[in-house]
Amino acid sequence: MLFNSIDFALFLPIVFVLYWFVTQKNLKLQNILLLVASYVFYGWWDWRFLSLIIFSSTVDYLIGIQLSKTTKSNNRKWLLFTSLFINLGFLGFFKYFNFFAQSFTDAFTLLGQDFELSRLNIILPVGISFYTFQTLSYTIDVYRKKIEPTKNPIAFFAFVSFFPQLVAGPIERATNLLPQFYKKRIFKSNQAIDGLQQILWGLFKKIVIADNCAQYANDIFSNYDVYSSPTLIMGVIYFSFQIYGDFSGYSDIAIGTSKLFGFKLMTNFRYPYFSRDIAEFWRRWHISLSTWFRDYLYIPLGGSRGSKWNVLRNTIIVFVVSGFWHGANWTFIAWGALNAIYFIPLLLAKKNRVHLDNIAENSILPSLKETLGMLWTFTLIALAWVFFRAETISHAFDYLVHLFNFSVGFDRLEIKRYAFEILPLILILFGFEWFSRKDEHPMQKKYVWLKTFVIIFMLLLLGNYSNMQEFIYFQF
C-alpha cells in the first residue's frame, strides 16, 4: 500500500478512528489493532510474504526469551548466531542470490571458462532490508543486555511490523520504539496536528518534487548520449532531489503518521543538502541506517580504536556494505566506495566532526566559506548519485564522460519540456527548508497555517498525479 494512494487515504482514517474511539481504553486491543493493520498494510502488496515477517518476528521473539534464560557465553553466542543466520539468510537469498550467481558466471567467463549458474525468478519482498535490520537490532541489544527481552508477543510483533515505517524506515531500535508499545497512549491534539502537517510536507516532497523530478531525470539518464553537458548536469541535480524528496518524504509521512497514534519515531533526515562536508552529510542523511551500521558494524569492528589502518579498514567496510545494502548491483557498491573515498581525507585530517552545528547558526544567510562548502559537498554527492542511478558501472562512466564533454545549451527533452523547467520547484523546496533548518520539519512554528495553505495549493496545482511512482526505497 502506497502512502500516496487512494487506498492509504481510506485506510489511515479507518485505523485512526478504531484506534482512538473503539480501543482507546484497552492498551492490548490497541496493540492488536496496530498489528492487524500493519499486516493488512504489508499484505496489500503481496499477502504471501507476510509469512516471512511473521517467521522472522517469531524467531527473534523466542531467541530473546532464550537469551534471558542462559548466562553461558557460548550458548548466548549460538543464539545470536542463529538470529543472524536466519535473518541475513532470508535477506541474502531474496535480495542477493541472483547477483552472486551472475557475478560467479561473469568471473568464470573472464577466465575463459564456460560456466553458467542458473538464476532464479525471485520476487524481492518489499521492505525486507528494513524490517530485517529492525528485528536484528532487538536480538543484538538483548544479547548485549542493553534491553530486557519482552514477554509480550503482541507488542513485539507490532514493533517489528509497525506499518508507518515498515516498508522504508526509519529503521527503529527496540530501545526506542518497543517500550512505547507498553505504555498507554493519550491523544494529544497538538501532536496529531503536527503529525498531519508533517504528512502534508512529506506528500509535497514526494508528489510535487520527487515525482516531477523523476520524469526529467528518467528522460535524461535514458538519453544521455544525445543531450548536452548542461542538460546532463540538470539530470544529476534532478535525480539528487528526486531521491531526497522521495526518501525523506516517505520518512516524513511515516513519522507524521506515527504521531497520529501517539508514537515518536527517530528523525531520519536533517536537511542533508545544507551540509558543509561529507561527514556532516552522513550525519544528516538516512540517519537510522548510518547509526545502525555505526553501532552494529563499525564499533564491533573496532571503530576508531587501534591503528590508522584499522580505522580506514573499518570505514571502508561500512561504506561498501552500506552501498551493498541498497541493492544487488555493482553500481551500489561503487557508490558506497566512492563515498568512502570522499570521507577518508576528513578522517585522516581529524576533521570529520567539525560541523556539528547548523549552517548559518546565527544569521539568515551562510558565510562565503559555508556557501562554498555546501556547494562542493553537494557536487560530490550529486556525482556519486550517478552511480546510484545508473543501471551498470559502464552506464555511470559513460554518463560522466558525456557530462564533461563541455557541450553547451539546454535541450528540449523527449517529454517535450526544456531541461531547466522544473528548477523553480527545487528552489521552492530549498527556500522552505532553509528558513526551517533548525526545526524538525518546515511546517512547524512560524506562519504554520499560511505554509499549510501554500503547500496544499502546490499539491493541487503542481502535483504529478498522472505519473505517480512507487517510493524508490521500496526496492531496497
Second form
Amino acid sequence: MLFNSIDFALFLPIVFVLYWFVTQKNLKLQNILLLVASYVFYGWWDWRFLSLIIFSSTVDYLIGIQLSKTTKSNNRKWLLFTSLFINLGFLGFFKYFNFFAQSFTDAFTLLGQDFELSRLNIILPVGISFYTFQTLSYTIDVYRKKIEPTKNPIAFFAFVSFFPQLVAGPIERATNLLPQFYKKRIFKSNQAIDGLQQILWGLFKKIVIADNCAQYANDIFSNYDVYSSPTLIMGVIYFSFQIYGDFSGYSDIAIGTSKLFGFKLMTNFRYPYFSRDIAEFWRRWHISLSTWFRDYLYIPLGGSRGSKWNVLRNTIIVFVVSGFWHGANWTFIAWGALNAIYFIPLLLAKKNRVHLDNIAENSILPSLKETLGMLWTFTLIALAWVFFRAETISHAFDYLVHLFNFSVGFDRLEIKRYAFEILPLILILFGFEWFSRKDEHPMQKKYVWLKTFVIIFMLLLLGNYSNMQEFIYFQF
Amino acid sequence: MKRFFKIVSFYILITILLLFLLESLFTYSYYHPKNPRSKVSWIMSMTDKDTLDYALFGSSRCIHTINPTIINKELGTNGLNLAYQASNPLEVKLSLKTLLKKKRVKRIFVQVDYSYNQHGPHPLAEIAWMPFIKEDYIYNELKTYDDKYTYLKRIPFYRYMKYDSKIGFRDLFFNYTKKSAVNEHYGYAPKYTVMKKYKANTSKPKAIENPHIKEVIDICKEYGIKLDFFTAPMYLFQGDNSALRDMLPNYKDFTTVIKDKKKYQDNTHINDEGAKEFTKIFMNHYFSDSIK
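Take the protein just shown as the form predicted alone and give its structure as the form predicted together with the partner chain.
Now the full complex is given, and it begins with the chain already shown.
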C-alpha cells in the first residue's frame, strides 16, 4: 500500500478510529490492532511475503528469550550467529543471489573459463532490508545486554512490522521503539496535529517535488547521449531532489503517521543539502541507516580506535557495505566507495566533526564560507548520485563524460518540456526548508496556518498525479 | 481529541474550498483562453457568429495535411482546420456539435482512415474535452463508455489533477503567457522534419457502420451542410480502403497522391512541403468551380 494512494487515505482513518475509539482502553488490544493493520498494510502488496516477516519475527523473538536464559558466552554467540545467519540469509537470497551468480559468471568469463551459474526468478520482498535490520538490532542489543528481551510476543511482532515505517524506514532501534509498545499511549492533540502537518509536508515533498523531478530526471538519464551539458546538469540536480523528496518525504509521512498513534520515531533526515561538508551530510542523510552501521558495524570493527589504517579500513567498509545495502548492483557499491573517497580526506585531517551545529546558526543568511561549503558538498553528492541512478557503471561514466563535454544550451526534452522548467519548485522547497532548518520539519512554529494553506494549495495545483511514482526506497 | 478533529475538519474544508476554487478558475480559463491550448478550447471560445465556408475535422493526419491559409488566400474563403491529434469519429462528432453551437458552416470535410472502426473516445484525444465535461451533450456521449467520466465530472478539480500533464497548471500558465500555435495558420500545424525510416501501412478498415459517423451525416443533413469524407496521403500504402468507399457518401481516397518520400515526416503524415502540394490537390478537387 502506498502512502500516496487512495487505499492508504481510507486505511489510515479506519485504523485511527479503531485505535483511539474501540481499543483505547486495552493496551494489548491496541497492539493487536496495530499488528493486524501492519500485516494488512504489507499484505496489500503481496500476502505471500508476510510469512517472511512472521518467520523473522518468530526467530528473533525466540532467540531473545533464549538469550535471557543462558549466560554461557558460547551459547549466546551461537544464538546471535543463528539470528544473523537466518536474517542475513533471507536478505542475501532474495536480494543478492542473482547479483553474485552473475558476478561469478562474469569473473569466470573474464578468466577465460566457461562457467555459468544459473540465475533464479526471484521477487524482492518490499522492505526486506529495512525490517531485517530492525529485527537484527533487537537481537544484537539483547546479546549486548543493552535491552531486556521481551516476553510480549504481540508487542515484539508489532515492533518488527509497525506499518508506518515497515517498508522504507526509519530503521528503528528496539531500544527506542519497543518500549513504546509496552506503555499505554495517551492521545495528545498537539502531537497528532504535528503528525498531520508532517504528513502534509511529506506528501508535498513526494508528490510535488519528487514526482515532478522524476519525470525530468528519467527523461534526461534515458537520453543523456543526445542532451547538452546544462541539461545533464539539470538531470543530476533533478535526481538529487527526486531522491531527497521521495525518501525524506516517505520518512516524514512515516514519522507523522506514527505521531497520530502516539509513537515517536527517530529523525531520519535533517536538511542534508544544507551540509557544509560530506561528514555533516552523512550525519543528516538517512540517519537511521548511518547510525545503524555505526553501531553494529563500524564500532564492532574497531571504530575510530587503533591505527590510522584501521580507521580508514573501517570507514571504507562501512561506506561500501552501506552502498551495497541499497541494491545488488555495482553502481551502488561505486556510489558507496565514492562517498568514502569524499569522506576520507576529512577523516585524515580530523575535520569530520567540525560542523556539528546548524548552518547560519545565528543569522538569516549563511556566510560566504558556509555558502561555498554547501555548494561544494551538494556538487559532490549530486555527482555521486549519478552512480546511484545509473543502470550500470558504464552508463554512469558515459553520463559524466557527456556532462563534462561543455556543450551549451538547455534542450527541449522528449517529454516536450524544457530542461529548466521545474527549477522554481526546487526553489520553493529550498525556501521552506531554509527558514525551518532548526526545526524537525517546516510545518512547525511560526505561520503554521499559512504554511498549511500554501502546502495544500500546492499539493492540489502542482502535484504530479498523472505520473505517480512508487517510492524509490521500496526496491531496497 | 476535539481540537484534533476540529483541525482535521478545517483542513478538509480548506481542501474542498480550494478544489472548488481551482475548478472554477481552470474551467473559466479553458472557456475563455487568452491563447487556446487545444482545438476544443479554441472552438469553445469562438464568439463571432459568422458563417464558415468550410471546416476540416480529423486526427493528426488532417492537422498537418491541409493548410487553409493557401485555400483561403486563393479562393477568398473563410475556412478552418479543426482537426486535432488522435481524434476518433466520436471526437469528430463532438467537435462538429460544438462548432455548430458557435457558428454556422457551409461545408465540412472529415478525414477518415483506419480509425473509422473506432467507436469509443481515444485516451489522448478525450483529454481536450475534460474541461467541458459538464456540458450535457459531451458528458452523455462519454459516460456510455466508462464510469470514470462520472467521477471526472462530479468531483471538483479531479479531471485537472488526473490529467495534470495535459490540462494542469503548466497548461493553464501557458494559456495566459505563451502564444499558442493552435489557432495559427487557421488551425493547420506544419511539420518540417523529413521521414528517415518507414514501414508500409497495411490498414484495412472494416465495412461496419460507425454510429458516430452516421450521426455526423445526419447532423449535416439536418443543418444543410455539405459533407465530404476523404483519406489523406500515406507513404507506400499497401492496405485497402474499399470499405470506406462503400460505407461513406462523397468519399475520396487521396492515399497515394503524394509519392515523394521527402514530403513525409513519417509514413502516415506529410510534412509542410507535402502539405503545400496536397492542399493544392485538395483545393483543385473540391473547389475547382471557385478557382479563378
